[in-house]
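Just one chain follows, in the form predicted on its own, and it is written as C-alpha cells.
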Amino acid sequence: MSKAPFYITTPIYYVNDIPHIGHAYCTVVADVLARYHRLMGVPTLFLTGVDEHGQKVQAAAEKRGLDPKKHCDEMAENFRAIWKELNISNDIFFRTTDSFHKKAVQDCLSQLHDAGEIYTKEYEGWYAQADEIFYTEKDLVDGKAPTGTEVTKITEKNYFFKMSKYQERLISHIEKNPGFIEPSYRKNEVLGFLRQPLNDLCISRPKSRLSWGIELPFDRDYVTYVWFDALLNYATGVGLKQSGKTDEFKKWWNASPSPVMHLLGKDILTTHSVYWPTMLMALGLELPRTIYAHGWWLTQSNEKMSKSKGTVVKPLDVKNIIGVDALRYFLSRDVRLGNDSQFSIELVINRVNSELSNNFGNLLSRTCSLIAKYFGGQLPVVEKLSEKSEALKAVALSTHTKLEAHLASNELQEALGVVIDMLTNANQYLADREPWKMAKTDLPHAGETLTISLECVRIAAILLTPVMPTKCEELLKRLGGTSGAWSEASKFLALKPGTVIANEAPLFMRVELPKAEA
C-alpha cells in the first residue's frame, strides 16, 4: 500500500438517540480500516463524531424538556463511551457546535455569497423532518418522501446554492474518476440522478422555524441548513479556514491525489456525492478520493432494523453476550462492504464459534498444549522441514500480501477471508499429521509440526490485529511477546526455538445463545 496519507471518516451522528449496531458497523469498519493503514506504516488519520443542530435534534432536545445544547453534551457523551467500549482509535471525535467550525462555516457561507453562488428566492416544497430535506412533486412516493417518512409541505423565502450550476462539472468527474463512488453500482446510481433536471440546494431555514444552528453570516433571521453545516465537518476538522492550519489542511486534505475516504450509509449517499462534491467545487477545494456507501443491517425478515418497531439493536447489548473483540470481528467480517446483510444474534454467534473459537482458538490451544505435554512449553528445534509443511509455509507467506491486495480495493471481508483460509489449512495439516501420535514415536516430526501450526497462529495474530486488538495481542504476549509488526506477517520460523509459549485458558470460548427469561 502507498505510503501517501490515509484520511478516513465515518459520517459524524445525529444526537436526537444513542448509538445503534448501524452507527458501531460503520465506525468499527472504519477503524479497522485505519488501523490496517497504520500498522503498514501509512500516515492516518480517522475522524468521527456527532451531528448536532437541525430540526431533529432541536425536536428530540424539546421532548426531553432539556436545551439543545445540554441534550447534545449529553449525547455526545454517549457516542464517546461507547466508541470507548468498542475500542475505537479515533483521532478526531468532532461535534458541530464546537466554536471553530461554525466560523468556518460562515466563512465559507461568506465565500460563497460574496461570489454570488447564493442568492435568495421564495420556495414551496414538500419538507421530511425526519431526512432535514425538501422534496419535489415528482420525488414524492405515494405521498412520502424516498426514504418513506412523512412530509409537510412549506412555502417560505430562503437563501440557496447555486448547486445546479456544478451539476455537468461533477457527471464529468464522476465518469473520469471510477473508485470515486464505490461500490461501482452506487456510482451507476448517483449518475442517473445527476441525469435528471438538479435543483439548487436550499441552505437556510428561518428562525421563526428553526433556532437550533449556525446563524447566517449575511442574514441574522436564518440559520443554516443542516447538511450544509455537517457535511463541511470533514473539512474543518483538519483545518480548513483555521488560521495556522494551511499545512494541516494540505495534508489531509486540500492534497492531490486526495487522501480522503468517507465511509457512509447508503441512504445518505446523494447528499454526500451530490450535495457535498458541488459545494466542494464552488469552495475551490478538492474533492475526496472515495465515497464509499455500505449497506444496511436488516432483521430476519430482511426489513431495515426500526426504532419503531422495536428491531434496532445496541451494540452493547451483543458486546455483553460476545465480547468487544468478537463484535468487532463479526461486524468486519460477516458482510461485503456495500452489500445488506441480516443481523441476529444467532447469526453472530454462529460465525464467532466457527471461525474464532473452533478455528482460530482451537489451533492456538491444541499446539499450546502439545508443545506444554511433550517439549516442556519450549518452543522446538526445526532441523528441516517436510513437503507438507513447505506447502503450508507458502499458503501462509502470500496470506498478507493477498490481504493487502484486498484492503487496497476496501474488500474488508475477502481480506480476513484469506486469514481464515490459511488457518483452516493449518488446522488440516495438524489433522492429517497427528503430531499427538507421533510425538511418543517420532519427536522431531511432532515438534515440526506444532511449530509450523504455531507460525501460522502467530501470522494470524499480526494480520487480525486491527480487528482484534486485545485479542492479537494477548496471543502474541503468549508466544513469547514476539513483535506484532506488520514486516512480522511476511517472515517465516521467526519464533525462536526454546522460546516459551503460554498455555493459557481457550482465547475464543465458544459462546451459547443466552437463555430466554422465564
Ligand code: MSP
Given for the second form:
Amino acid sequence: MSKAPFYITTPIYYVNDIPHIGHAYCTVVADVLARYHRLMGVPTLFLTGVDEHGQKVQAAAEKRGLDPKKHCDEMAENFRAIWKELNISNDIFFRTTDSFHKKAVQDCLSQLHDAGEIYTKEYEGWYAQADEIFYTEKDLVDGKAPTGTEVTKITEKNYFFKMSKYQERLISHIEKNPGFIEPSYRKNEVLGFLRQPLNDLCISRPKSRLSWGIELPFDRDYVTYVWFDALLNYATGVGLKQSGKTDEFKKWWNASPSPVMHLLGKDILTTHSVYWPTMLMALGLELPRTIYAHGWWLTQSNEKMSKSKGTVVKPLDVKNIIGVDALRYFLSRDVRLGNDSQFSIELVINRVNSELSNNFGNLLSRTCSLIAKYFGGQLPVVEKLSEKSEALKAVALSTHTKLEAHLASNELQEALGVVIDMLTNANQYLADREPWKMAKTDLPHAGETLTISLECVRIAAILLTPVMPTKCEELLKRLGGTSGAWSEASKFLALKPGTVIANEAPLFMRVELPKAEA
Ligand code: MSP
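And the form predicted together with this ligand, for comparison with the form predicted on its own?
Below is the entire complex, every chain and molecule, led by the chain shown above.
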C-alpha cells in the first residue's frame, strides 16, 4: 500500500534581514523531518520561503534606499544561498511577490467578500508597527503591546474577516484533534486564549499608510494585511486557486487526513492556530494535521537573540567552525523540540566533540584501522555470534524501530538519542572485548568483534543520513559503497565478508574553540 503524503512547511521569513540561527533552526529541523520521510518512502513535499510584503519589509527597503521589489529580490537570494549552504532540500522556495500567489490571494479575498465573510467598519485601535498587529485597549500591558513593543492609536476604515464566527468550531476542532497543536502544553495555551471572546480580524491596510502589499480586489485604496497574505502561501504553494492544479492541491492540501505539518516558533503560534484555521474554515478547506511550535534559541543571559543588542548568531559563522553536518546535528539533537535553549559556540563544540567525534567517529576509526591492520582491510568472516555480540545485535536491530516511534511523535532529539545510545553500547562492547589484544591470540574472535561493531556504524550511518547527509553518504562509501536504503537499517550483518573497508582520516574531526581575536 502506498504511504500517505507528508507536506512540511517552515514559516516564510520576513526579508527585512538576513537569516539568523533561529531561522536556520526551524529550516534545518523541517529539512531533517522531510528527509526522514523521503528516506522511509513517504511521498514528501517541503516548503520554505520568504514573506515579502508589509510594513517591516517596506521600511527595510526604504532604509536601504531601494525599491521594495529590488530589495526583496536581493534578500530572497540571500535566504536561498544560505539554505543551499546548509544543504536544505526544500522542494518549494516560496515568494509572496510571485504573481500566481497575488492572484490566488485576491481570489480568496473575493470569495470571502462575496460570501459575506468580510465587512467594513470604522475602527479605532492600537497599532504596533513592529508586530504589524492591531491591539484593543484591553490587550495592552502598561500602555504597550503584549510583546512589549510601542503602540500608536489609529482610527480608520478597514475591512474585517468574521473570525469570531468560527471561535466555537475552532475550539471544538482543537479539543477533538489532540495532535492539532503541539506540544500539548501549547494546545492548552491556545485554548486558554480562546476562552476570551475572539475579535474579528482586520485584513486591510489603507494604501495611504502602506502601499507594499497585495491590493484588495474589491477596494483599490487598500492592500491586504501581511499575515492574511502570508498564511495563504502554504496553500497557494500547492495549487490553491490555480487552474490545472486541482489534483496537486487535493494531494498536498485538501485531503483527509491532512498531510500538512506546519513547523514554526512559539511566538507566531496564535497567527497559525487561530487566524489560519479560521481562514481555512471560511474558505471551506481542510485544516492542517499538525501545527508544531518550537522554542527559541536564547543568549547566555537567557534572552531571545536580538539584532539591536548584537546578540544574533549567524548560521554560516557556526558552519565555518564546525562544518555543515555538525551544525545540522547540533540543531536537531541539542534541544527537545518545543523547548527553549541557550546557544553558545562552546555548547555546540562540546556536543559535536562528544557525540560525533568521540563516540561515532571513534568507533568507526578504531574498527576500520584494526580491520586494516589484522584483516588486510577486508571485512572478516563471522562464524557464530557470542552472547555479547547477540546482545549488541538486539540493540542495533531495535534502533530503527525506536527511532521511528520517536519521529512519529516529532521527538527528534530523542530519536537521535536512540542512535547515540546504540553507538555508546558498541563502543563499550569494543572496549570490553579489546580486539586489539584479542587479535594476537584469537583472530576469529577479534574479527567477530570488529564486524559487529562495524554493523552498528553502518546502521547509524543510514539512520543519521537525514541529519548529516554528506558525512553519512561518505561513510557508506567507505563501507564498500553499501546501500543507504532505509530497509537496510533493519538488517544485521548486511555487509558481506571480504568487503573492502576504507581506513581513512577521521570522519568527524575534533573541533577546538576558535581563539578570541586579540
Ligand atoms: N513572516 C512571518 C511568518 C509568516 S508565516 C506565514 C515571520 N517571519 S520572521 O522572519 O520573523 O521569522 C520568524 C520565525 O523565526 C518564527 O518561527 C520565529 O519563532 C523564528 N525565530 C526568530 N528568532 C528565534 C530564535 N531566537 N530562536 C528560534 N526561533 C526564532 O514571523
